[in-house]
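Presented as structure tokens, the chain that follows is alone, the form predicted alone.
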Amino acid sequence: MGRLDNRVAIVTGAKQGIGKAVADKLEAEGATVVGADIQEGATLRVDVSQEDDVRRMVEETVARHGRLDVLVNVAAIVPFTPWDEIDFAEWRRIMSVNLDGTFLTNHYAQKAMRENGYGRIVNVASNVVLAGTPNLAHYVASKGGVFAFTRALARELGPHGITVNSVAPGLTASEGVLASKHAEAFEFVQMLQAIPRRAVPADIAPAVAFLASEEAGWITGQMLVADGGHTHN
């Protein structure tokens, strides 16, 4: 029996790295999983930032299943952006998606889940909060806002059977991060770790799955940090 059994969740960013692992831990607790991509491949492709996409993505879910358990909001765009490089066009294409794209997914999500009178929500945010990475000074507020927007979800989805956390990574052997600038940091990163050596996005699934099962009823609007020590909330 896996602690996910009957379950039907929404992976976004299902394609590769974090959201794949996650897709596949709770696949293997027993969910039916629905990834979501803008990547050609996934169960549905869609772009998050794109409301109408969204929409479709959360209704044609429930049509094919019946219901909507547990939304996971993996999809981000991870860029390496110096600060003086930073103009309001590149803010933009950072916050359509990392936050825009928590709206919409969240927004539509509820919606459905509030139906049945459950659900559980967990936004990927990520350690650069606590950390306040350089060269990323976009996506560390897009994450931030991520952060603030989960506790605030949480608070108003609360009394309708619904939790909403956030897990925080930290730097992760993705293919993403791998195929950047990211990949340098590593060795300095793994130095500040308490556990030494690169994360790997299957180190983040379990956190995830967690908070995404029956068992994690009593925990909302908080944020658990999967880094190997690296930060300190």
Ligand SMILES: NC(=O)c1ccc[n+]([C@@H]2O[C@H](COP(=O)([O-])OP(=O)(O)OC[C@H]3O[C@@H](n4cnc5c(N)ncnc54)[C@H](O)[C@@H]3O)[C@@H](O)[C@H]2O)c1
The other form holds:
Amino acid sequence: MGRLDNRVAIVTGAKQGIGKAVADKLEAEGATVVGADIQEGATLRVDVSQEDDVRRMVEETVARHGRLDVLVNVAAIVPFTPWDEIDFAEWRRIMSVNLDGTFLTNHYAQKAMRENGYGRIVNVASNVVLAGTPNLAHYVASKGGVFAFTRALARELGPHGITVNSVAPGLTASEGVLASKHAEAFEFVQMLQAIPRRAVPADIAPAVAFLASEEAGWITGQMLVADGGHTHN
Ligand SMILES: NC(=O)c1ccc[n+]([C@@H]2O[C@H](COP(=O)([O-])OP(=O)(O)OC[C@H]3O[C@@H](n4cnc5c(N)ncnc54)[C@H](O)[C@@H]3O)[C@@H](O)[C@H]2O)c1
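May I ask for the structure of the form predicted together with this ligand now, the form predicted alone having been displayed?
What follows is the whole complex; the chain from before opens it.
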């Protein structure tokens, strides 16, 4: 018996990193998971910044599995760009995936969820919203948008039986981070954490699975920080 038996979930960004760990965890809890990613190899190939792709993602999920109960919006770009190198094109590149993608996935998913008067939406934010981390100001702004949008949407969707929450990871050893300059920050960040070790994607998935479960139904509009005690909400 899993907490997500008979539930149908979409996880975006499911090809690697935190998205893959979340998809594995939801499946282990009994859900049918549609993994969506811009890279080949997920169930569906989707660019979350493209409206037609996102509409099709939700339509195909409902056509194949009959319903949609859970959306976990993980797909994002995690850049490393010092402030002086952020021009408008770079700003838009991050906003289009991280913030437009959040709007589009939430918009189409909640339409399908409202048919059944039940839904769980979890948007992945970041603890940079609290820490104001340098070298990614556009990303910090996009995740601040995810945090605030989540709170606002929770108010709109509560009457429809849909909760909307965010999970804010801290620095985590995903494929994306390990291939970037962020990997150089692990030692420093560990000193700031209450729990002095390197986070892995599987550390984040349980927080998401909880908020995606039926029993979390009295929790909405919240940001659950999963960062080993680095920052304080
Ligand atoms: N790893 C960290 O330190 C950390 C910390 C805080 C928050 N986060 C957040 O966690 C989430 C996952 O991060 P990660 O570190 O696992 O990243 P990652 O780069 O390892 O994986 C991101 C996944 O999203 C997919 N993706 C990117 N753009 C997409 C698009 N337009 N459409 C569909 N899929 C797309 C990628 O193909 C990839 O599979 C992101 O929202 C990120 O902002 C990560």
